[in-house]
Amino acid sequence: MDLKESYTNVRFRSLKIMECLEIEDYVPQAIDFVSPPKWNLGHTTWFFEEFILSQFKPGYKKFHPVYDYLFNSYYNEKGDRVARTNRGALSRPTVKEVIAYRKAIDSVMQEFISEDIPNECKQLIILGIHHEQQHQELFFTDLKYTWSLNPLYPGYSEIAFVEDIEVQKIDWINVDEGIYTIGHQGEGFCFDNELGSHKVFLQDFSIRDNLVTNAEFIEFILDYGYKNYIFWHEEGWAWINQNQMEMPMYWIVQDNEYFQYTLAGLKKINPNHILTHISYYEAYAFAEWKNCKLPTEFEWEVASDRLSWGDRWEWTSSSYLPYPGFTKNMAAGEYNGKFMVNQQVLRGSSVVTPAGHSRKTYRNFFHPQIGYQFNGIRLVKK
């Protein structure tokens, strides 16, 4: 697939996955860590306008003088921006105007990509394509959080029951002690935080092939797992008590049965399905309760070729830190480096990750209290 086709396909998909929305769905922002669909459409368009057209197309004139302020996310070098918490307060530009903005930029971009452009520009376009795929994934996680607050329990579609993945059996995979190479190698795209291929020494370990199920976590709940401080980090213990946590995000109890909100509406929990929407704090506590631990990101990557993965982003016990020799990608506005503090690494991908956007060296990252991503728990024996 050539560059122009890749660009066209990813831009089309962003609009396609939002086709079922009503106009009212494009604007609300339920909490600071989610963004409205309309803002995502504008931001991903701004990325191409700012980093490609403004820098590489001679004589290019910005579509609108205020869109830099409205649709910049965290790029400090690009100037002031609307506060993240206020993205949902932007009733204007309208959805129609944002879509017109997308069409205008796409028209210029498609013509520009057909020209003889420098390799640096091509690499930034490829980064922009993967950046948009990140926001396609966030569209589903953000929409689910916003809709979960609605007592009507709206559904994205009848076939969007993405928690419906059943574990048939539990296997343990043994990995020998040794020195292993970590990080992205060879050709093909990767984000800057995957670079810095390096050696690590690992002791032998046993890792579970399958992820933790709802049934296992229900046992943790019934065994007063949320009431026993011994399983929790001090910060995690404070967090669950401050927020009165008694079960995972999106779970509710009706008539003494567990239900969960899904993108197909409210569904009764199937005990054999894979657990999802768990914070790092909860993942750690559950592992302690099972007398196991979470894998390091290095253990996960070394074992990945022998694992069944791709249904859930998987918490690791590793802090999000740079690899040896890491340098910030300043061409795209300090893309990942500025976030390397107070966050945990997740590995793999999930059911809402766009096709072709995952690889075993991919490093996702979130703060330990965040559970709205489609994530899960994989165990390693102590």
The other form holds:
Protein chains: 4
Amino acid sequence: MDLKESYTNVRFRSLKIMECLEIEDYVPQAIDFVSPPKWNLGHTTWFFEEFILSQFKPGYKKFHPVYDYLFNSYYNEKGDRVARTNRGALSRPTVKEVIAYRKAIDSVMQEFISEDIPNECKQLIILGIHHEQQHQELFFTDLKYTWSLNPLYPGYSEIAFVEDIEVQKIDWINVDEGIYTIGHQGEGFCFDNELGSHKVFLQDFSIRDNLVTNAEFIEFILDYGYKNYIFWHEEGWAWINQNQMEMPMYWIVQDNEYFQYTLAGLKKINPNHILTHISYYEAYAFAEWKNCKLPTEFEWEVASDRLSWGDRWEWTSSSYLPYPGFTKNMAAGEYNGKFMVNQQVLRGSSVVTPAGHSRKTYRNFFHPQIGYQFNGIRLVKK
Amino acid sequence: MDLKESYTNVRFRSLKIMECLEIEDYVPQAIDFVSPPKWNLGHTTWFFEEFILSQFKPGYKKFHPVYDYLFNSYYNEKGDRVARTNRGALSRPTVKEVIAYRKAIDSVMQEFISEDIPNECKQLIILGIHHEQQHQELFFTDLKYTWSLNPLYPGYSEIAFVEDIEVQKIDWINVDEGIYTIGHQGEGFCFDNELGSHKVFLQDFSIRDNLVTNAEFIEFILDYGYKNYIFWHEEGWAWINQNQMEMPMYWIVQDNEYFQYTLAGLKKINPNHILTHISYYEAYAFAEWKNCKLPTEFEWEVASDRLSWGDRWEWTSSSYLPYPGFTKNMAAGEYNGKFMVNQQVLRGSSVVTPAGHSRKTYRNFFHPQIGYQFNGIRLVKK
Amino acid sequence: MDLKESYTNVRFRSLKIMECLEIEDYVPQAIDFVSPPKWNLGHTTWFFEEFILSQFKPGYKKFHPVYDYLFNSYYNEKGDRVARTNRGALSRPTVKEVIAYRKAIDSVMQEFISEDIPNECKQLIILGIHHEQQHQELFFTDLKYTWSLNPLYPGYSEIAFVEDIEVQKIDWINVDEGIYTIGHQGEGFCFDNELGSHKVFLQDFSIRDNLVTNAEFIEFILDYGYKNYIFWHEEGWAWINQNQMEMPMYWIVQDNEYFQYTLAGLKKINPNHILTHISYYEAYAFAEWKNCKLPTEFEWEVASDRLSWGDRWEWTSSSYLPYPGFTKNMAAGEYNGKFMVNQQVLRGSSVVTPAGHSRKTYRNFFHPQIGYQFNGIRLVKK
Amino acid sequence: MDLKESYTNVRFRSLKIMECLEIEDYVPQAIDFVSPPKWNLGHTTWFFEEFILSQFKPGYKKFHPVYDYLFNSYYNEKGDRVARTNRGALSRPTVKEVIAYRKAIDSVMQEFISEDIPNECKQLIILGIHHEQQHQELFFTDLKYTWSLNPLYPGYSEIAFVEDIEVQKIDWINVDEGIYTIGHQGEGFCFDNELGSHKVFLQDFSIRDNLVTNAEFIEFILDYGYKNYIFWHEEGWAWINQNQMEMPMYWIVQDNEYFQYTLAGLKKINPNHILTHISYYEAYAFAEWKNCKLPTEFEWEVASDRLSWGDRWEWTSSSYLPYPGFTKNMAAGEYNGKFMVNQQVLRGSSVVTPAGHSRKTYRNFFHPQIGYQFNGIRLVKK
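In place of the form predicted alone, the structure of the form predicted together with a further copy of the same chain is requested.
Complete assembly follows, chain above in first position.
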């Protein structure tokens, strides 16, 4: 598929997945770390306007003088921006206006993309496409977060995807001690944090083929897992106590039964399904209770060819750190490096990851208390 | 005008004043103390459903099981409610659905209102009408607050009202020492906090006929009024320093000139216009600087027949306290009494107060840091 | 008693009442609004050095270049000061050094005080004496607060005073409607906030001769007074819920009985004793529950000659506001005026008020949530 | 040296290093993460009482019923404890009483320690000795923090130690690629987090023999290092801006020169001395600016035999994570494992580390914003 086609497809899909929303749904920002769908649409467009058209198209004039300020996310180099916590306060531009902005940029971009553009520019367009895919995934997780707070428990219907994944049978896979190569190799796209292919020495380990199920986690709850400090990090223990957590986010108890909010509305927990929306603190505590541990990101990557994965982002025990030889991407230099502190790596992908956006070297990362992604737990034997 | 007609008029106006909004404008809650227009429409409707239909119409069935929870503001007696800070997170019900809710309740109410309903119920309907008028005023002040944060500075056009009021000439009015009667008397509607008509003794005083102008306040700013603790309450001083305030909210400096955000967009300050959007802390500091003081609410009420008022809510030096003999309204008992601590009384009314909603005994009240109402300053000689 | 003698007596007493402390007790600041005893001793000394010696004694040289910074409380005019919340972090100067500072200043002051000093200076010395008496009272309330947090429940023994006051019999006193004169008159000392003697008109009222007892308040607790929003201000209700209050501060339940921390250690509650350490929010809620109200400060002052008072500071329903004609004391201009917002007036005095420091026109003031003073409740019939 | 002698020596030293303090210095807790010297003395004593005497000495009776509550630090298993932020509020027990507590426990311990005690108990005593050494180091860093806030800048004199270390000449050391063994091996004491000796594969690297000097860091400052986001982690950038940091903590500018607070008082910065009191955020930013990086903890350990170290704890780029095979110490199980999230590893030791308390496998750890330890920067070439 050529670049123009990739561009067009990704841009089309962002609108497509939001098609079933009401206008009102595009506006709220329920908490600082989620974004309004409207902002999402504007920001992914701004990325192309700012990094491609403004830099590479001679004489390009900005679509709107204030959109820079409105739709920059965290790029310090690109100047001031609306505070991340204030995005939900902005009713204007309207959805219609944002879509007009998208269409205008798309139309310039489609004309602009050609064989003749410099390679650096091509790489940035590809980065922009993957960036937009990340925001498509965030759209679903953000929407789920926002709607979960609404006592009407709205349902999403446009694109059929299934949150529910059944585990058939639990298996363990053994990997031998040895020197392994980690990191992206070869031609395809990857983010800067996957580069710096390098060797690591691993001891032999035994990793579970299947993610943890709701049934297993309910056992943890019923065994007072949330009440026993012995399983928890000090900060995890403080966090669950401060937030009075007794079960995963999105779970509620009604009539003595566990329910969870899903994008198809409130549903009874199916014990055989994969557990999801779990923080690192909970994943760690569960593993401790089970007398297991979480895989390192290296163990995960080495074993990945033999694992079933793709249903859930999986917490690893690895902190998010640069690979040897890591240098910041010069063109969009703030992309990954500056987040490499206080976060944990997740590997795999989830039911809301766009097709073509996952690979075994992909390094996702979140703070340890974040469970609003479709996160799950994979175990390694101690 | 009979009760049914009053009801219909007020209900119609709430929709009318929001008619020019975009759907997106109905959703955001920019700060805890403002409400989304959508919530405003739902809440004023809920008031009639909860206090009239549920209590007085035999066999009445609630329109929706969750709306109670969504649209209760602060009535503890009426059960749980969505946290005041979370109203902007709710995209559903949609504007359309809220309007359908309004229409359904209106249709039942219009059938229900008749000569035969008990007097207590009539009084509550009248209270509901005035309650809705309060929310019409809040709609404008809330909208102004939210839009002021938007770098696009949207403008409001539907109903022509003018924020700008020119002062022609400054006059002082003298009032003699004596015993005066304070509080509502006679037949018309008033809130419970105006009842308890009682005598007060006032010393003679001299009160200004005109509110303070922008020109006068600019003089205060240029004389380092915001930099000199001597004029300020200790808490006011802490507040302006913490918030780095150097001029009234909604004012900005561009190219060395003062501008202010108005509901007609960003406009250059006109020195001859009345100053507005001023906190009590600033009003007090200004009065100190001017070697004057603010009127007590009693001085204001006694002088009111001889004053020009109605353009701006006016800060008084009186704290919001019960009149002698104050007892809580039994039917809607949480209406006023429970706010009688830590707030200051404002008298008068403003350009966004609905016609027929003001009277000289009206006691408005806000916390001392609140300037987002159309507040102004009237002086009394020391 | 002449001025020098008054000065000497007051200064002596400050050291006397702290004599029984351990060195360690002089250091901690358990919460922002209490002060370490060591700071208390330094600050009252600084008052004389700064307002008297530096201003009136020609050629006076400061005792120590940094003490200004360390011992200024809130006087903006007197320059920068150590943050109010950091006083407990300072182990130096030591107690010994602070006492040396006191002695040095006392020795200069004693020489300096004479008939010849200007009247303005005399007035400031008298103010300083009363200021130090205020800090003597604060010493006891601060110490009680700090020690109440210590599971060892230390006891204070030096000066015998009795917190426990028994109520014999409940009486009501009637006061007639009329015009009364309020505020300080005559020769003796008063603070600036008592000046501006003026007339008020009062309706007739009936006021209780005795303060509320522990038994009465236990009845309120057992009647679910802390669980029923109907009695509370909105802000009081939020406050008790946030702090999970179910009884007055300093009370605890042990073996199903109420105990309270006193300066004589932990003691069983005596039902016939006067209730103390009550916030305004609780005082108001209790009065509501009792179908009574709190007196205004004017009612209190008018009735005071016929009341038993002096055992406890008594919350009034009056906010702390300037009297007509109030102007700031020029010499120590920040003394009272800048606190006249968001606080409630208390009248009377308490068991820890120094002899000679109380009078019927005295206006004490605290924020409504403050209960760490020896506060009590007096009722007026509704 | 036998166990009893080691015990006696360590216990003696804790008192010895505090000998020069004034009583007042034992009390304050200037911020949540530092402890009062008095608490330090009590807590290290409680460790022996709780983990040794209460568990291994038949019939042992606690010294005081409340000391458990007062002197437990973070051991959930050992029950409730005084909030970590409240330690500075407790004036009692006095220093004298705490020393009496120490002496009482020491006397029982000295009698109790013998050849006959079980090995598990011996191991715990050794742990207690190392635990006390850690607190001896913390004593110095805590005291420096507290005193740095005091405008009197107190000086410490008892034990001569020199904060100032001069760098003579900058050298780089090359280490070859290969498989290396990491972690503690052999007989001597180590903490549980050093166990689990295991192999790692390292690429070749070049590491600096000398720590970064003040001169180098001043160059960074003068090159606008604190003003350029490009060098910083996102969270580091937010942190320095929020705290308005423009130089290391303990540095101030006076008369256009850099000074720093040291335990010998305020001193002019010597450019040739080793930089200290640097957060991880600053260390990282400095390395970025220098186009270098920080060593991983594995690189550090492998190179350590060829490096000059021991003057400063050195930030590594490694997050604090368990080694393969890590299991919690059962007897004092909360010692290390529960802190293994959101912290960075430091290697080496500092001028305030007790003799005999350092080794090349030692893993110290702190949150990335913490600079109050004697931290320094070592560089690795990119």
